[in-house]
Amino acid sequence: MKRLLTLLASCALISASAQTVSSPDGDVKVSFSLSQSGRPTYSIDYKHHKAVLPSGLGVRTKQGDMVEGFEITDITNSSFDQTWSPVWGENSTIRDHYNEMAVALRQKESGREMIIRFRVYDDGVGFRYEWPEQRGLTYFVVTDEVTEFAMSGDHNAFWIPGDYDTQEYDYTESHLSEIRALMPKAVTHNDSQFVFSPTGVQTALQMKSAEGLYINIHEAALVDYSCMHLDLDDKKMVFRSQLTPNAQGDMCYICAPCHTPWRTVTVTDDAREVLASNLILNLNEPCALEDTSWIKPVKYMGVWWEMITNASSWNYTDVPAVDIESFDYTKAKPNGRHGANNEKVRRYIDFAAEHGFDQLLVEGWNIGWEDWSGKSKENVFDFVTPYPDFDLPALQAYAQSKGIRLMMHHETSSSIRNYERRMDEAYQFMVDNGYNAVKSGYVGNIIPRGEHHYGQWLNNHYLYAIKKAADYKIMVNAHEAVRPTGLCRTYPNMIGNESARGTEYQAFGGTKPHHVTILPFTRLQGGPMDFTPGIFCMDLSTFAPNGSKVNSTLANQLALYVTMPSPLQMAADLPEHYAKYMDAFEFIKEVAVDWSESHYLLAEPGDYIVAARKAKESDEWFVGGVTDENERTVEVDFSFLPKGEKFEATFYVDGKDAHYATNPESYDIYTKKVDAKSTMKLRMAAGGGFAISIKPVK
């Protein structure tokens, strides 16, 4: 009998230390166990490949470490299968289908309880830490999260440095073993007030193994927690979570019951499935807004690119150290370069209205731009007072008479207290003056000083701004904010974000051509980006003192409206530049910004992407293809089209002599009949691409 009891106890121990859960299709499998020291560990297999080797889990707090000494008290398995409809997006419906395993743990010595919950989808895994309500653990301070992601080899990776305050980097492609050597030793931020020395890399991190496995690490539903970066032990090829600290060096202040964001691993052997994945969105909560009828996708222009290129200025006068509470702008001498003036804005309104745009962004309309950056100034903007040469009521009325709206701009200069104390007034001002969308910005060092853009405190602010905007039925496009983690499902008025190196950097020295073939695998995994494409004049020295050049062909710029989908798309160039190429501009006018169906036809991170999408509530399709610095020819299969129907396709392609560096504005346009049986070889020049508009033949 004693031998039998011992055998039964041994079997129970093995069962408790080797638990598995698989995806609905069986291709993805998570294994969970406790090490000899009682540390939770997990691994992920995909088909016959090791995607994540056994990796440790745990959290360190000021109240005691929750890393080792655990025992399993319960394991709960469940399944979920539901289809939901986003307010906007790449598809009109999304399937949320997973198998779940929740492992309840108890730390023997402290008695603390923790749950690790795994959700396994056909395209990857999400897991998070949860702390139920319990005696002895209510308020606690996270000092470190020791979540590991052990890789099976020296994978190829597409990465940017683990900066706590910006994602605006060009991507580096290298093996994992090369990251440390290629990491910049020091980064001076825009306002030059401090130097940052990166150590890890940022998510979403895209990798490819030698066996052809595509692995992507990110996070979902980042709420009331610090943003995660990844620190790499390049000897063992193990990533460990690296949270963004606050001004005191702590990571998070939390109170049970609570949970962390989801840590996500997308895994597949087909790069197209990474782009098509809804893992991040599905791990977020359903829409929290009862009424979403006021949330509408937007195609817009802006008085913006001319300021970015230094052809005009945001500020009305050049007087330094302006006190917005007492300075009399009506008596100040104008600098003659102010972009947001009545005459110019009317001209932009006329052009945008003539060509069917929804809104016009105007930056630099409000007082305070004279000393807004690099001064660590708290009371920098009031968000409601226009400059003397910007007649807001008259311009808004003029815009509305033309059938479009003006889009608001709130640059906070990262003075968070100033923005929050003025937010209700600013949003009500928008409502009173006919605005329903705002582009917000967070340039510079954060005030309170010492806080970072991606820390818990700022993440809470960004969500506060989104929720507050929803109270006023305002859509938000946040720049310089934390990278998206799918919260646009829960709050779809978060219609856009920047949070990466956008088109503006083409005016600051240029961006590598491969950048746009990587962003959909990385930054766009968590939500759409306000990338601001549509540049037609690539040599900026022809109209601005900035001598930079845009590293793209004109056809590539058109393709971005399809390969980088967003419900908020800008035609970023100047009206006079579009006037030179009106036949190509026709694609920007026609392309949709909201979709009912999306297909990724070809994809390889860092090399090329070809996508096809069907416009919502329309029978029209659009296709876009982009390549890196290498010229290539791809074969496009039109089998995504409905069978038995005929279509006319208009092709916007690189000219025979097109090249991003030497002849970027060379393009050809032609039409052909296509159907679901059609295939076609299309050439993309170096840094180039193609765009196709497809309409049914009636």
Given for the second form:
Protein chains: 2
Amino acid sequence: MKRLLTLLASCALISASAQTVSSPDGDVKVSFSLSQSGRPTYSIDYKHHKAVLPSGLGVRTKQGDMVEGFEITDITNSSFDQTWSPVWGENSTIRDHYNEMAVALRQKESGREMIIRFRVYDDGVGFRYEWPEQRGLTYFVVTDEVTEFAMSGDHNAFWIPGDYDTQEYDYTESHLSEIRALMPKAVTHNDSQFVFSPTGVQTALQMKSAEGLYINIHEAALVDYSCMHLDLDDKKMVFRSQLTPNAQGDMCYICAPCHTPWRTVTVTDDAREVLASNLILNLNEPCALEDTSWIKPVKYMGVWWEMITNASSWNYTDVPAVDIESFDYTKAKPNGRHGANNEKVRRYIDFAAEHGFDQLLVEGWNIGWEDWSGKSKENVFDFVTPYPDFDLPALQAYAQSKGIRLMMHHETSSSIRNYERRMDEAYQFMVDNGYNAVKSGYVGNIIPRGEHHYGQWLNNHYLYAIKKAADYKIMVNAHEAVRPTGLCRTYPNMIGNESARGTEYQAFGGTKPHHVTILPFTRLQGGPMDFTPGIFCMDLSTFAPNGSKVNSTLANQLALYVTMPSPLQMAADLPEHYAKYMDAFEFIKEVAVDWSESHYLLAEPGDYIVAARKAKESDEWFVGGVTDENERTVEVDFSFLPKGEKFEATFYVDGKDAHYATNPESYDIYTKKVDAKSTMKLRMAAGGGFAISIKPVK
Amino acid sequence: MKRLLTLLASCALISASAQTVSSPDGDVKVSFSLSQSGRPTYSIDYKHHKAVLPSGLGVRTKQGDMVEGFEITDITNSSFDQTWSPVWGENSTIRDHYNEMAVALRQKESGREMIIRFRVYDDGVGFRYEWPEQRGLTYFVVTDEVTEFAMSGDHNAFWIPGDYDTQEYDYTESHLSEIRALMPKAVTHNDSQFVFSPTGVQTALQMKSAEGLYINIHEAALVDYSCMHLDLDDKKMVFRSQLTPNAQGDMCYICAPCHTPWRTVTVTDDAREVLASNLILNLNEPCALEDTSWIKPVKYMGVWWEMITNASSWNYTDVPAVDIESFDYTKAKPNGRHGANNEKVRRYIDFAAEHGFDQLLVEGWNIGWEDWSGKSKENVFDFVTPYPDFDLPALQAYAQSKGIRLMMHHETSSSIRNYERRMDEAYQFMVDNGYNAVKSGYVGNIIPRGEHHYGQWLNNHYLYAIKKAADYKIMVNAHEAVRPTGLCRTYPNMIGNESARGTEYQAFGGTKPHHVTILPFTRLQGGPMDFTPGIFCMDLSTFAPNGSKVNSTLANQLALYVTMPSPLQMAADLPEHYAKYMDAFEFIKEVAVDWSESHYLLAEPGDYIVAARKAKESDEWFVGGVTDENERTVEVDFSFLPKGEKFEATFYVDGKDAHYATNPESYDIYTKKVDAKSTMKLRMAAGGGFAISIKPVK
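Alternate state requested, the form predicted together with a further copy of the same chain (shown: the form predicted alone):
Whole complex next, starting from this chain.
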């Protein structure tokens, strides 16, 4: 690691002419100036392209607007170049290399001081508002942030509806000007949702300009602030930040000295660089945990898909309501459909252990599932009491005797106070019973009522849960929480998140095949997703009262373990479905979940992604390729392999007649010798893909 | 204890003609009927008076109104007579004797079932809504409760403004018809307040009819529901219940089987019976704690009045903001005014210990007071870190070496999540450091923002804090929490509450002299108040930068220890002020804080109260008398004393020239022999009173 910090310039009371700062390679340039009214304004150029046209900045607060009337009091330029090693991830080292310009401003009338800090990387820009300690501004309430992102044209965009409570939507690919017309169809039902505008969209938002520029807007290091969405002025093609309000309509309560999260614009003319970008991680603070030795990537199975598909139930009995403090489950009539029962869990343990998994998630193990959802019930779960047919200590002991662990599940039903009140006991219970990872969930509307999933109140909670989990050496995978913004760098025990439409929606009516070619450009920009891939039985009606079909081929499912990198990967299907295709299952068994290097070979959002990765502390490689609803043949160049070494590759590809809709489970497996000079044409069926495992020939 | 439960009548599908139930002595009669539209309706008669005219009942919910369209399906009558012993209180035993009528209703169209249960005591009525387990109604959201209390005339009322966040108002005495005009003047500033109506008032509301009937409306056993206020239709003289909404405007989230708190109407033609009533306590559940041996009444002093009067400060340093996680107080500049410093606390300990007090409250002992109020700051206190000039272990050890304890202080600044997150650690810290009682505070607007002090969310919190404190054997005295409703019967570690305008307001501009003649009829109906009496120096400017004067004579201050009974009584003034009047201070030293019997000798709300009480496990008696702004002479009849026994009484009376405004510290002390046959005329000055301690002559 080297660290280089150079003060390039600093001078008082700068004129209002544009101040610029460029990326280390010179391709990205930020220009800052004040408008005639004294409004801070920035623009971003990439090579000869306009990535962001001049766009206004500012924040409105209950204590007064900080939007106009500014003068520049100081400009500080510096550079930074450092290499750091994440605890887990796509690469074993990451270079953090940027040029910085901090513009110190004073609002003439109020005397208030604000700094806008830009960090310019080779692949994009981060900037944030900072308020130094000052007289006249201490505690303040942000009522609106008016950060603009002015687009240079009617770009193509991959968007989901802007919502304060969910990101679980299918992506729509359209021009910006089409968002308004397409919005009603894009807004599908969710248990908790609040769409704030007919032209509002979520970040990370991936766009592509007519001239081939890839522009991605997101944020980094969302801490003690509310989540930013984007609201589009579709006449001017200008996005404006839309923060998530609290129950009273206020956005954030903060106190100087403080700063906002980073607002980020990734910009490149090569789609693969978006996927390879470390901009978001780099803008986060270094690891805050002293000891990270207990954080281990996890490959797991789960008693879960059968509940999602409605083949079995989370709840033990069928009654309209239970008081978890007094209801006597031992006297209740079992509904006969309870998934998390001793016999079944043992079967799952046997299978998962036999095939080398680390953990087995069991949902529905604990009391309270009879009336957990949609009731605004506060005292909904206790997180420590198993159902009578789930002998927790015996099952955990059985699992550990076979070399795996049970994985804990904490569905909170968004009853936040109840969870926080019980959190210490729940985490201690995990420690006492041999658990070291928890999947948590935030289904339904938030209690306290009126708060939103993505507001400051909840963001504060999610991080509280992560930090407290670290005290107990527990890894957390939160579902329905705010979409990640790279905080896993600082808190690497945050090993997963959902915060997007995961595989479960294949059981809720299906997901568009292009989904997995977009998520890495959007949701995954902020951190890994517990996408729960690995479905091998695509017609759910064959085993469950469920008319849904999985819009994916089996080879596509395998590829996801590489194209959707995560330190937490599930094999989501039932053991009996894997048993039918044990040759294909071999890939899931072998594929790594942590990497020393990653290469994006081919990528186009909405169309296809091909990625190659080297397993950490190993000389094995894995390649994954996915396509959208279109069949396509791609040429894979194996030059990512070390030169002069020989490898044997096992190919898992779509069968000739494979098609996500008509023949999803058709695949072929073959092996071939490859080396760094190899290239190979590989066909992907509609909704299909391929996976390759590559081992050195000794 | 005897228990008698008789089923008197039960019959199906009753006609709509009035059903009645009377009190054991026959004086109070409740009539129930359905209106033509099928609305449940009740009235209350007392002897030949109409206490409550026919008044509608019902609840509106998001799942449908339950107001009209009812039929009676069953009426169940029963009687109950039991005597129980409170852990502490005004009497060592309490008789719970009532006749009950439970009216089972079915809403014809919806099929919903609701029971209205009446309990009729000799001194009033309690009734509540109950929802049995049923199909078609499980979880529901109460949006309005439309319980009416129709008055028979334009009664005189002792009222404070109806508010969702505070009861800290001076009382106004007026006819009901005058409330609207007097409201603007009655609404004085509070750090958190929300007045909901120009004719809204708080309970307990004391009224007196032209014919001399005392009618008091309140509630009992407020658990998991929102607090009820009253909104007056001042044309019809009908009060309607007004619940406290949450941030979204909803009142309560409940699930059948469930019930509301009891709505209570105390009714009598003798004002003394209002004060002697145990209606509210009786309507609460029995003690829920198995072991109550650790609950001990407490007489205490405090490093507090000097901060309230602005003679010293809670905060240690003067900076606009602190981050309690990182601010280094050891490097901060002390402001020189910090009250809770080692030297001063030792002086207080010396004085309090010398004079036999149990505990010494110290406010401002802990970090965070620099910016604690009005900032909507969430992470405001940690409850475990003392300021650098407060050597907690040494001071507690010093106190205990002298036979007393320090009393903990937890101001929460209404940052509820912060308090709950830290509560276990804070209580454990108390146990580890020898504390067994805490004064908690809820100043300012609630966080989560939009919630109110008296809403279901907060009521749930207050009780959570009480129950968890019991786990640690900690007694709680919560200030600014919801006004009590007799829950101290169930949780007797709830040894105090504020929830009204306490003595502190004498330092904030003064309080009307009649205040202490009203509080026992209103605020004290639900439980004891930490009123903090005992001020001996009435001109605050003599020792503090404070222009306020205490509107009370010194003898009046002494009387409050008897007229405002509480198991937690403070001697609130500074040691140096007591040192000037050590002969008068003797009464505070001697007076008991727990009683075996109590007698209200004379009472008229707004005018005067004279009470006599026997100390528990003792043969000493104490008498207190207070008057309003009018001088008056009362005749005290000592027939409460055991017949045939001789006593020596020490009288603490207003001096001849005493007057709360002009000569408040003038008093006389003399002794006299008394027995059960004695009567005595005693003069009280304007704003004055008297106190008597009575000891048997051996």
